[in-house]
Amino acid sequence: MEGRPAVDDAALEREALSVLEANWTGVATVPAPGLYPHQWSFDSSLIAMGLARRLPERAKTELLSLLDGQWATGMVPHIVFHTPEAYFPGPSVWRSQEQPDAPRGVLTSGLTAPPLHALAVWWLWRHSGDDGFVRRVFPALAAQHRYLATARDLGGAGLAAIVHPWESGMDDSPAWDGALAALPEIRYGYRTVGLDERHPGSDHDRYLWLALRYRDAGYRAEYLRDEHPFALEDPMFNGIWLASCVALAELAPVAGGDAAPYAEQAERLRAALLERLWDGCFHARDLRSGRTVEVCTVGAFGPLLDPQLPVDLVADLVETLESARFMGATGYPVPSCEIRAPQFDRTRYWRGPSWVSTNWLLRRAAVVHGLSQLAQVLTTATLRLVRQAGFRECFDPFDGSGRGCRDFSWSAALTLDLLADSVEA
C-alpha cells in the first residue's frame, strides 16, 4: 500500500506500521516490495532504530538476522539474501558461498555498509533496557569494528575507506564522480537489468566492474590496499563509525567488556576526520588521486554525530546546513547535494533529493549537540514530507513531492521514531 496523507499522528503511525508489516518477510524487513526484495544492512539498522520504541522485539530480530550474514573477518555485508526473489546483482554475482570467510547457509554480497549497527543496538538498549541482547550481539559488533580498523584503513591514517559507491549508503552521490571517471571505460554489452530501473542515469557498468574485480580477487584486504582503483574516505561513513564507537564504549561494560578501546578508537577517528577531511566543511578524500572531493554533499554533516566534535566546528557545520547552500533555499530539508553545485539534480538519487534517513541522522546530531530548534525543524519538516507524499524513497527538496519507490521501509520506521519524539516533547 502507499502511505496516504494523514490528518493526525495516530493515523500516520497506523500507516507506517502497515507499510512495515507488508514489507516484513518473517526474519527481516525488505526496503520496498519489488525493487528491493532482500535485506540491506544500512536500511535494517535504521529500521531497527525506528522500531525500538514501538516494536523492540521485532527490531532485535531485524538486527540478528542481519548479523547472521556476518563474515569471519568481521565484515557485515551490505545485502543478505534471505529469499530466492530475483534481484541484480544477486548471489550469482557475489558468489559468497565460494569464500571461506563467508557464513555457511546464508548468501550475501561482498561489500559492507555504513556501520550504524552499534548505535542501533545502543538505541534499542536505551529504550528497552535489555542487557541480555547487548551481551548477545556485542562480540559481533566488536568484530565489525576490528575489521574496519584493519582491513579498511587503506590510507593508514585511521579512517575507514569505502571501496564501492554502494558501501556509502548514498550510491549515486556526486562525491564519487571523479573516482568513477578515472576508471576505464567499461561496456558489458547488455543492460544491467534492475540497476537501470532503480537508478537511471548511473554508471552501472563501472559499478558492476568494481564489484567483479573485488570478487575475483577473493575479497582480500591486500587487494584493496594495493590494487583496487576505487577507495575514498567518506565523512558520513566515518562519522557514523565514530558514533558507533561512542555507543560501543557505553555498551562494553554492559557486556562485561572494556570501554577504553572504543573510546580510543573514537578519538583516533575524530583526529583523523579533522586532519584529513576538514577545510571549513567535511569533504570526502579520494585515496587514489590523493585529493579531497570539491562538491559538498549531505555526507559532510556525518561527523556532527560525534558528541565531542569541537564547538566551533559544530557552529560552522550548522551554519552551512542552514545556509542557502542547503536548507536555507529549499522548502524541505535536507537536499543531498548543495544546491549551487553544478552536479545538483533534484530528480536523481543522492544528487539533490531529500531522504528521511539523512534527515533523521542530522536530527539525532542536533539532539546530541543540544540544538533543539534545529532538531524541531528537522522533525516537523520530515513529518510534513511523509504526510504530504507518503512513505516514499526520497523527496523533492523544493516542493516535497515523492520520488523513487513507494512504501519505503526506513521512511516508515523513522517516522515512528519522529512521532514518538514529538509526543514526548
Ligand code: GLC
Second form
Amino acid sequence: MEGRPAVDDAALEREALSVLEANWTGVATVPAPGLYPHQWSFDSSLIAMGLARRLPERAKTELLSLLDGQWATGMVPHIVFHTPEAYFPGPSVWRSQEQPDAPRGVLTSGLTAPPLHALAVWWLWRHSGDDGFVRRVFPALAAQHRYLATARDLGGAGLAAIVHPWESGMDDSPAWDGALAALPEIRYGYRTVGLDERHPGSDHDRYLWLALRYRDAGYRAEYLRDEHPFALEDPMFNGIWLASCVALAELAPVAGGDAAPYAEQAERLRAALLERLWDGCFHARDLRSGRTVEVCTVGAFGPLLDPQLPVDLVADLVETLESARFMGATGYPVPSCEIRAPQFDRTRYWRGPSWVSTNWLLRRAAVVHGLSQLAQVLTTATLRLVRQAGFRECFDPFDGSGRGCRDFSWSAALTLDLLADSVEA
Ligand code: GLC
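So that was the form predicted on its own. Now I'd like the form predicted together with alpha-D-glucopyranose (GLC), please.
Whole complex next, starting from this chain.
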C-alpha cells in the first residue's frame, strides 16, 4: 500500500479493505503482518469499531475470538495466540496453559489491555441493531468489569491499576519511565531479540522481568496488591473503562440485566479520577511511589470519553489539547506526549508520534461533548495522515511522515469509520 497515495475516498477505502483482508486470519485480524502475527486485545476492539459499519459480521467474529481467550477470573488477555507463528514473548514465556484460570485449548498472554470491548460492542449494536450478539457477549463483558473492579483496584480507591506498560496500549509512554527506573537493573540481553526491532530504545529487559515476576507468582491478585513493583492508575485506561461502563449500562437491559450497577460503577470511576488524577490536567498515579507522574501525555485526555465529565473540566482539557502543548503546535494531531516535555521525541513510539487510535478516541470524545469543530479537525487531519503516508503504525506529528510498521490494521479499520462519517456529515 505504501507509496501509492489514495487520492479519493473510494480508493482510500479500497486500500483499507485490502489491508484488512490481508491481515485477516479467518477468526481475527493481526495488527500487522510479520511484526504482530497474533491477536491483540486493544487492536481487536479498535478494529471491531472500525469494521462496524462496513463489515459488522467480521467485527463480531473478531470480538468473539478474542473472548475465547478470556480467563475464568474475567481477565481478557492482551494477546491471544491463534497460530504457532513465532513471536517474542510468546506462549512459552506466558505459560497460560499451566494456569488453572486460563482457557483450555487457547494460548494467551497473562496481562490485560485497555477495556474498550464493551464500548466496541455498544458501537456494533448501535450500527447493526443486533440484540442477539449483545446477549451473547454480555456475561463475558460483565465478568471483565468485575475483574477490573476487584483484582485491579490495587489503590483501593475505585480505579483499575495497570501492572505492566504493555497493559496501557501505550507501551513506551514516558508516563512509565519513573516506575521503570525504580526497578532493579536487569540484563537478559539475548531474550530481547524481537522486542528491540519493534520498539528500539525501550527498556525491554525490565518489561520482560516484570512479566516473568507476575507469571512466577501465578498471576495472583494478592501478589499484585502486595508485592508487584509496578502499579499505576492511568487516566486513559480508566477513561476507557468508564466509557465501557456507560456502554454496559445501556446494553444491560438488552441482555435482560440491570443497568444500575454499571451506571454506579461509572459514577465511582468519575469521582475517583477527579479525586486522584486531576490537577488541572489528568496525570497517571504511581501507586508504588505514591506520586502522580509529572509528564502530561495523550493519556490525559482519556477521561474526555466520559459523557458526564463536568463541563468546566471538558473545557480545560480541550484547551490543553488544542494548545501549543499538544495539537496546537504540531501539523498533525495528536502528539502522544506534550511537546514541551524533555521526554518528547517525534520519532519514538508513544513518546511523540500521533496514532490513528488515540485520534479516533479523541474524535469520539469530541462528538460525545458536542464539539463538532474539534471532531471535524480530528477526522480531516487523520484522513490526511493515512492518505499521504499510508496505513502506518504511527506518524511524525510535525511533518506527517509514517513511522513504525506498514499496513497496520487499526489505522486501516478506523479509516473506514472516519470515511463513513465524513460521508454522513
Ligand atoms: C504496540 C502498541 C499496542 C498495540 C500493539 C499491537 O505494542 O503499543 O498498543 O496493541 O503494538 O499493535
